[in-house]
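Here you get one chain, nothing else, as structure tokens; it is the form predicted on its own.
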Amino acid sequence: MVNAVNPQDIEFGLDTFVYASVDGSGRAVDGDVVIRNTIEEAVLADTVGIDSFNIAEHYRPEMMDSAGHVMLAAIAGRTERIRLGTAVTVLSTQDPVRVYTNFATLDAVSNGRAQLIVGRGSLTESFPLFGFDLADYEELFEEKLDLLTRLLRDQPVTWSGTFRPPLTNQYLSPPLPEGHVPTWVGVGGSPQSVIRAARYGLPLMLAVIGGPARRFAPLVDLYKRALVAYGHAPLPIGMHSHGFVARTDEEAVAIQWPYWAEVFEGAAAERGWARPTMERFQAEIADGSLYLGSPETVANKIAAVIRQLGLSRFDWAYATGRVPHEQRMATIELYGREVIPRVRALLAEPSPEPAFSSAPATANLGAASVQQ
């Protein structure tokens, strides 16, 4: 059965890695200008009705997103309603105490609009940068997620762990009103990570950056079953994927392809992936995780995946790579003014037959529960 979704309850977000970009003539734009341009992009997103603007965290020369909370505070001062969050915070190499104080302060500055996605990080440059051992990859995230959830939910906190000093009857300021700074767990495909999100009673954000989204249906089913097993009520499920929208399918391909190819050429060299080709690019558009094309093309694909996975949130990582600021602004305008209203209209129509079977996940819930 296709999941029923109330169109008005869906959150449509924008995600950015704050890529170092080029201008219209192909010349590199200085990093400080890129940051200011990103703030303008967020202001436009607020104006055109997008629900959230979320900044990732990397420590690489091609991305300017290493201090997203500072940028979000600047955005808060120039916007009225858009939620402000991360995509994701690499919690494994952050201090949960500092994450709490940064985002509780952002929540106050923005009048209750702060949110978080936390994850382990698929890129690992922050581990040596901040003095952490990759051998502790799993244990770091588990311990820090435990502390962060305690700080968000139940102060004062008395806590001890392996990787930071203990806390005794600790209050942090500013205090958060109940339910503020909603915190999601970002997952790239690991059943154990899905079960952990359910165990902590946190919403699930699926990072789907390649291949058909239907591959994640078993993980959605696993998450729902794990929530029941841990005694939690149903919680939202979101998805993050890349894309670009222009007036026509052909224009969207022409603008995004060279920058997408550049990014994935670098990833292929660094991570041993297959080199990018136009054939692969087109396959990702047709039946993969690229939401790219005209407003109608993109809206139909987003509406389909929301139905297929029963999503409550769709975060669109717009304009991969060094796409110029003017073209980023144009794609944000189309996403807010045309794509999102069209998706809501499509979701209000009767549901079609499901495109795939939601088969049970291969992970054993009982065994994983014991291990965690």
Given for the second form:
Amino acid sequence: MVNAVNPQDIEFGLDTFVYASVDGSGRAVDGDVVIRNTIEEAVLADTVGIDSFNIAEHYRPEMMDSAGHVMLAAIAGRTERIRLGTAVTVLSTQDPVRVYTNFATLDAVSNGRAQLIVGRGSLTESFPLFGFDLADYEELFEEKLDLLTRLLRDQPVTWSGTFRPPLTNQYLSPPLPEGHVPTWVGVGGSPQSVIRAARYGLPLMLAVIGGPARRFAPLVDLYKRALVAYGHAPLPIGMHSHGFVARTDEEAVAIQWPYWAEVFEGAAAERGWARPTMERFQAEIADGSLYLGSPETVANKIAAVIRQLGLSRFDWAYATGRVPHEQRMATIELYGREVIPRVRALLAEPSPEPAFSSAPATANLGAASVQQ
Amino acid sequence: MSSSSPTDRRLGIVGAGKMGTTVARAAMSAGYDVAVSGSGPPERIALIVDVLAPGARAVTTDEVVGSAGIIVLAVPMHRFRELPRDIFAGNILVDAMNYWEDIDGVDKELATAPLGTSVVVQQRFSSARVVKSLNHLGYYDFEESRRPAGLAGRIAIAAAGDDRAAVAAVLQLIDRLGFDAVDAGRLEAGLALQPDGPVFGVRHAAGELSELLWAEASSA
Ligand SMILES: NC(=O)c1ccc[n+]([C@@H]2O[C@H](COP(=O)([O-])OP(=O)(O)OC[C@H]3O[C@@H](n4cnc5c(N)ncnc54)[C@H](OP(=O)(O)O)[C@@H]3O)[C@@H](O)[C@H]2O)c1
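Return one more block: the form predicted in complex with its partner chain, after the form predicted on its own shown previously.
Below is the whole assembly, all chains and molecules, this chain first.
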């Protein structure tokens, strides 16, 4: 049995948090340089055949991704093909009107290549920063998703809610072609969020940042059943995970480990998590959420998860932490030139075992994503 | 309200999120009759319960409380005060909640609770028999690690509480859910089970878990 999604139609994206990196000698690189380096990384991604480049949103000293859309516009000017998106836009603390104007403009600048993943965000520093109350976490996201989908789907919009002034017969410029900007809902494992994505008829993006992806299989099932319950046609399902690729497994481990450990040391101190160990790192590589190693190792693992969950999109957060720009470039090059073709080839072969589930073939993710 | 006897296999769960549905699934496979509630009407969680914990019943929180002697409280910590003070009167209340500033916002009382957040929960629900437990493993560690008694590699979960009969009932529940059970002592020993505590978020066998808790207790 072959994967239900045509391997050529699967979207292979790159995600980045725009980590403040070090240079080859371990010295911190200035934030403005990090931003320009990231633009070079995206340009390379376009050259080597990667389908999309997606920037996260944080407000933290170690990440330079606070205004990703500005970077995406610069990337748009230097590329022709690659889709440009977010991973994720913390919609709870943004004004959907502003999200619309930014991304409709990006869509025009890029000739129709803008896309979005919206989520509640797992780090919540944007709440106090923009004056929102974490206690309104659920309500904020619900209301803002409602307004954003309305703005994307059918203007003029007349709308009222709790967290921003009402809109009456509002048109926003620039207008968007039908089905633009494809908007996915990012979820981290909460069943309520899965149901919400289905309720709005939006495609689902699973963020798997620890443990094996198979634990998300029940959520995939939940999503499909909820789409049916809400009367929507089947929609694509994607997944986001971290990783790093080098010539050999050993080299990939040697490069990524110290930076990965540093990130999780920080999280352990700040969030009360268990401290990172080499054992855990290896376990994440062997049977968890890290897609790390040689091109062959990484391709095998990606092909397996795409089959297992019936995915239409795989977003790879390349290089975790302060990995130097040169090594990020090398990993992007290998990913585009070796990993992706290998995954497509693997998926074209008959499956060794029946797929857990099958997603519909979606020739045009854009049109499927934002339905009327 | 009903009492909990050794043969009683009924469990109530308040909270139908990541943790609540994971516990519901474990309890179903342990042969429990399981009732689950969310913050809204049962219809809102019916599909979730049906897919993620087939066989469990989606009901109102009042019905959950009436359905079993042991209730697991698995709502976000910043929302437990929405529940009426006397709703769990007489119930064994398993406090599976953790306070995370990232999720719950700044809550002075919880952030500084010198005897742990479960003591605050006990003060709030003063007529309940609060036991801190099921909180110190991530939901997918919980899911992946549970196995029948006697199997190699079984890991442990601790319970802390002042009502010793309640603790005993929870220790039995833990065992049936698929873990070795460790008595951590009084409710304030629950402090050691919280985020930043010495056992949080790591899989431990019963021996290791007891040692870590004992070391913590004797250094306190
Ligand atoms: N996630 C873990 O790995 C894990 C592990 C151990 C312990 N815990 C603890 O378990 C608790 C729940 O975490 P989670 O990850 O499961 O969160 P979650 O996925 O966000 O789910 C929270 C659930 O609580 C429900 N809820 C909220 N307010 C309620 C109320 N007043 N009455 C009844 N139900 C209410 C929500 O229902 P509605 O959607 O209807 O509002 C939702 O079903 C937290 O305290 C957490 O620290 C979590």
